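The chain below stands alone and is given as structure tokens, in the form predicted on its own.
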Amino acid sequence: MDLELRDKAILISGGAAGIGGAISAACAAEGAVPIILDRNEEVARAFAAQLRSVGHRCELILLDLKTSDDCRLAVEDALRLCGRIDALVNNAGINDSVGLEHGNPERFAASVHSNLMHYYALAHYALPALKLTSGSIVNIASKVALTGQGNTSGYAAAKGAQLALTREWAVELLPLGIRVNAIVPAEVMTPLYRQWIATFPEPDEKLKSIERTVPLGHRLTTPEEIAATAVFLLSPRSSHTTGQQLHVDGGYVHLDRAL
């Protein structure tokens, strides 16, 4: 199936590597340009260089989203390398431990700013460039927002906030024909997951264990499948879609996991 992604400016923030590496890659795949947003230079580089040795096309942009005035050079940065803007993907963030014990207020404004704030001020940002090209918006957000994790409150609420813009945004940008949804992973195998398991005494049995509470196929998901919906939800093929949260699961928060 055609896409319809040809030739469009796709900003992907945390772009170059995990989910947001597998959406970059999957929109190139679709002769679309990502523009990577992302804050480690030698791991942008390097993947931008490999979906370049392809032959597909990408650009890239190397900003730490700490700030709206960062925010504000991305997107200004992505019309001067692409002149438009076709979709955005708010991705980046990390699962940074600030809980309700183990952690203070100061810690939980600065966690919640750090995996949200960004996803406001992107969409802002870019919204005179997407109201020209009827764009869309796709939220990566979490199931941490749905079952709770425990010793994370600052993610969550993150997570949680990003699930209520979205519905929020789709009612705002009705008129102006732009969709805005989430995607909503569950386990899902990335760089950053790897480095997690790898702090446990037995990482090999921890996993397993984690493997064992997802109903479908009892593995996790993998970065290229939530790619898949993401890619789907950014094109014209989804155009009567909007305000929604696709589960990219395995059946982790609808089904019973005894199964």
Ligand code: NAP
Second form
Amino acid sequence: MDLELRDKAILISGGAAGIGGAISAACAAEGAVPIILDRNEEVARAFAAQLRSVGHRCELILLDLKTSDDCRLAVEDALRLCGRIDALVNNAGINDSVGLEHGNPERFAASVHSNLMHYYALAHYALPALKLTSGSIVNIASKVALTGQGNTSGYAAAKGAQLALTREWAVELLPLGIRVNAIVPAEVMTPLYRQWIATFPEPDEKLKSIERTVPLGHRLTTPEEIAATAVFLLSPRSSHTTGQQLHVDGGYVHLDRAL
Ligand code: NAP
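Next block: the form predicted in complex with the ligand, after the form predicted on its own:
Okay, now the whole complex, with that chain kicking things off.
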């Protein structure tokens, strides 16, 4: 199936590694131009070089999305590089363990800010460009918004807000024909996930115990499986899909985990 993404300029935050990296690669494979926005310079440069070495196009913006000004500059850079923005993937984020007991209000606010503010600010600053292309937005959320995890209040609050904003923006942008959807991953093997597993005393055992809880296939989701859903949501092939939360998680959130 032709996803009709050829030559589309797609801005992807955290687009150089993990889930964002897989989305960038899937967009490039469809002939789109991923505009990879990432703070990890070494990883991002190597990733862009690898995409280009196999004949794909991509653009790179090296930036840590800390303030709304960073987000405004990123959008300006994207427009300077590509002249248009057809879609935005809000993906950069980090599960930073700011808990209720082991945390404080200041760290909570900082965690919500670092996981949420750039989702809003990138969408806000990209909106004039998205209006011109009747573009679409995909927000990468997390099952933590729905299941909780414990000891991660800031991240959970930000992920819950991303789901709320997906519905809110889908409604606000209906008259403009701009679709907004969320993907809700659960357990996906990425560099961040690898770092987290390594914090347990027996990482291999911990990983096996998590895999056992995933109903479909008793394995983690791959970043490529998230990316396949993302390119569908970004493409005009999903032209009547908006305001949705797609769970790409092997049934983790909705099916019986005791199976
Ligand atoms: P990852 O492996 O850390 O990759 C994310 C990339 O984004 C990294 O290159 C990272 O750079 C970059 N990045 C992070 N914050 C940034 C910022 N403020 N500005 C610019 N670049 C930034 O992460 P992932 O596991 O793919 O997670 C991606 C998204 O999926 C996150 O929103 C996460 O909450 C969500 N998610 C993941 C899982 C999972 O199981 N992996 C499950 C549910 C939801 P650094 O290397 O410098 O950090």
